[in-house]
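Heads up, the chain below is alone and in the form predicted alone; it's given as structure tokens.
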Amino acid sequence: MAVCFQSQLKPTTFFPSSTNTSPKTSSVLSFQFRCNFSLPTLAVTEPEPVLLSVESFAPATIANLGPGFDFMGCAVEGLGDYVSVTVDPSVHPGQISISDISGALPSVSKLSKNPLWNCAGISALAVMKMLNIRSVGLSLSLRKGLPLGSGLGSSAASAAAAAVAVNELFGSKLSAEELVLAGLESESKVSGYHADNIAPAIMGGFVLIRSYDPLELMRLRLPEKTNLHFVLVSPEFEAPTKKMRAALPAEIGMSHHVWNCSQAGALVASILEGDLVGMGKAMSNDKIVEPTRVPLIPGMESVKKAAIEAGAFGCTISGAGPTAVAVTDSEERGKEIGERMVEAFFKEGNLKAVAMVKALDRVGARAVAKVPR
């Protein structure tokens, strides 16, 4: 599920507009909330918004890659969640209000519009933060183009885009570092203190987490010319990330430590080079991860094997799942290797699925409409 948990950062003041906050109720009403997380105040002093309203997009994403789980992710072309944010005096300065979540998917029905219990509101926020926003209220709408708990980082999504319009709006004054570290606000509400999915739905390509403490990040520049496909196959099957991070193995043997490493190298080394072949065969090889999280997906053991079968390079699980990746070269072929994966989870999970094919985004989240002031 992609509906964030309250932060542990708790804010020491807060406006709703009404007194009943509970998670059952939150999602009819309209909040606000004053912007008091405990992030790092970055600006000196309080920027001037220089726009009215900004909308961004922000792309999905592939996290672990197969052998880089929490460290390692990607951005997809033409997938994504829409965040407009306003300037709006009749929200109380230095608060936020969420006004309107749409989405053509009915999972949208289950987002809270109380900014401490939604991704793009905490992420907003935390920007806020840093702008040292005090003297200017914010509307924000949301519009959801990816399923909740698909592997396709919805939460992440949602939290860049938010974090990229804020920004925006007051003049591009953090670094997509910066920003990186807001979207974390709202992903460790959802899974954990990982930046496999905000990161590369920020800055685009293909990002590996260097360290978390201090946050240092790597892109990973795949050659222009790399004629790089991922074929998507969603099933209608709801992996929580929170289920699936909780079947993982507490202790790992050293010979599955020393094999994912040198798979996790050999998926670096690919990449840089625009090897396809080599990237894919080290996604398929993760030997501590994936091992675990496949008897969760009906039908995924089956997906895999066919995909390989029908030409793919290599295939694994799209972050937490349900949603299998694979590679190719081709869009043509990685549509017959959809066709094959497709029937897989029909035929061995009883599942439904649909496939896309799509290349990788190289920008991130972005601004795509602004209304000057």
The other form holds:
Protein chains: 2
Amino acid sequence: MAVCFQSQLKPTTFFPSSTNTSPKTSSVLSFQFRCNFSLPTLAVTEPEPVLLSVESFAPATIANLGPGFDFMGCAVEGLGDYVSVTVDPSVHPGQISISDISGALPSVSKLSKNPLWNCAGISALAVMKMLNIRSVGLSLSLRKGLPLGSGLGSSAASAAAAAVAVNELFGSKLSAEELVLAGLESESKVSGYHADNIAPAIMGGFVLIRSYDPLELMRLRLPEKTNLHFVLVSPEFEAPTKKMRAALPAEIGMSHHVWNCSQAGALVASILEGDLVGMGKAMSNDKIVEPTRVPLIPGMESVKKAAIEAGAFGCTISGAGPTAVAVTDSEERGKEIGERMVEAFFKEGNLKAVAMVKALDRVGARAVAKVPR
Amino acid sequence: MAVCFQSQLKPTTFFPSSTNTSPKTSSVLSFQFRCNFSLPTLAVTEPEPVLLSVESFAPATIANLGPGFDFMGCAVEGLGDYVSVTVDPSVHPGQISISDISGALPSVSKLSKNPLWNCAGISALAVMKMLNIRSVGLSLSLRKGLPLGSGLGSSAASAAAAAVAVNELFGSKLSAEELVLAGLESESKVSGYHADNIAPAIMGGFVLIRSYDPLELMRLRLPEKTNLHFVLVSPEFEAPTKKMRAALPAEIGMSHHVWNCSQAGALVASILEGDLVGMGKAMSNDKIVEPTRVPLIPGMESVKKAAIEAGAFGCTISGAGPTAVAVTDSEERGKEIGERMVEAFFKEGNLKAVAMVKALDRVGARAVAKVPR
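Structure of the form predicted together with a further copy of the same chain, please, following the form predicted alone?
To see the whole picture, the full complex is given below, headed by that same chain.
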């Protein structure tokens, strides 16, 4: 069933506090900032923390899905970021400190420990602001499982995990869509005010963003028994979101508009019916965005062709790329498809790539460990 | 469940036979033409008629539904056209003769009895061509229940009824989507190669046109118990399809494209979930086509406003207009909404209008009477 979330909250611009230079008191190098966003404060009375510490996980996400450009996304199982938040008396009340950032991938070193320049930090602070937290300071550690700039919603995963962790710490006062609003504060800093990664990262499954003002999200439920597998192939190539966005056409001809709209409708219907062939076909059928971005990712055209020839139901670019995503109905077939796609990236794009076969994450961001007070 | 019909048939252009001046032999003034389209002939051996005569009905249809512009439509119960086809030895084999056109509305007199210039005739001939009918001549009579140029799929209803009647007469050899192809021969003459009226007129319910080459149609099943009612308000005003189409923008900005795509997705999801509030909202949310057409129909902006104020879940233009369509969940409420809309057409547009409250037709074109041989 499609469930519609609606909020009357109006998204607002992020305004960092002018008091963001307060000295840190933790033993670990970090930055602390008062949460002073212009987000609405939803808690009338400041809630107490119900736990000492929460560790949360948020999944990778695939935005766009072809014709769902800028309004659809879904979450991917077994791949994502972890965030721990802990009540820390050494952190100034109402502030947050990023104590640690870890992860196997070298790109992790690029991440700032300044909470105002870190996706997890911005999102955590936004939740603190919405909860009206003024009496408790938190320390946060981030463990990246996702590479940066891969088109798999790396920033959204960090933001989603942080939002859920802080919310859980204070007794889960905020709804999923309020957490999406908090995560959007972070996303707007990184790639623009788009919820097609952050919404599925928090809510799981497939999500359609129906409007931003007010924020309205539709969960599109894939039938339980559908054997959906995504083949995700990430090449060693940087496809900056800004560059990929600059490639988009400013104006679209009516016939292409009608075509993409019809494919978006077919995509939604296929998801709700669990029709993987229809879903793959719709994902493959974007005539507006994908054609402008494919030439910017070496080998992508051949990768898509290789995926289809190997039996994938469809293939497109995940988010702004460079990861390619194909759809199939078995893990084994997915592995074969992935091998052909990796070969094509190497042969036609001269790029090394890694393939993964992943199922849909239906849960979204969640606490994975809790330490009582 | 969404059912997908797919054909490998390539739509082709309509080419009338050069032998279309053969003398009529019927006692009723009519024209006869050999069926000689370039449509594919699907029957290897020519089928025999299994009946002497068939009367069929095809429903009115609402195309576009707001953001479903040019690729979505649905059928409306209790409103439509009737066609009778009869094996007639006085008609030259392989030809068709329109014996009679009737209907309460004065616009019926505008219709041609030349089968090549009549929607029912073109469609009937297309089915004869596809069935390879060379040995039997048919006479056809058309009873119009729909006004012309109202935005309720008048031409499609005639074409759909004729296609189904001829197909039934020869043992129902053709599938629904093959009949849509036949009907498209007619639609392409009247308003362009668009299936958003003819497909639901033949198939009933909601239909999404996924592609034309090959023709792929998705039936979007509204859950059985959904209490959907359309309020159809037709003013005394001519809104020629060509003029309404000329008003469309040639180019669309990316943000509007994304918006309409997301509303199309929301419309599809709402239909499949039986969410009438969501459906109405999506129908009301077209930012591309409706804004260019509303100013061409006097009072339409106020009519929409009146519908929403009276409790309709949404309101837009049906097809290319001038009929306004609103959505509600009870007949009684529908009548009240209709009264407010009629008032608004009169007050703000200085137009007389009539209102009807109609349910969804889930069946589509069908035989209603059969005479055995």
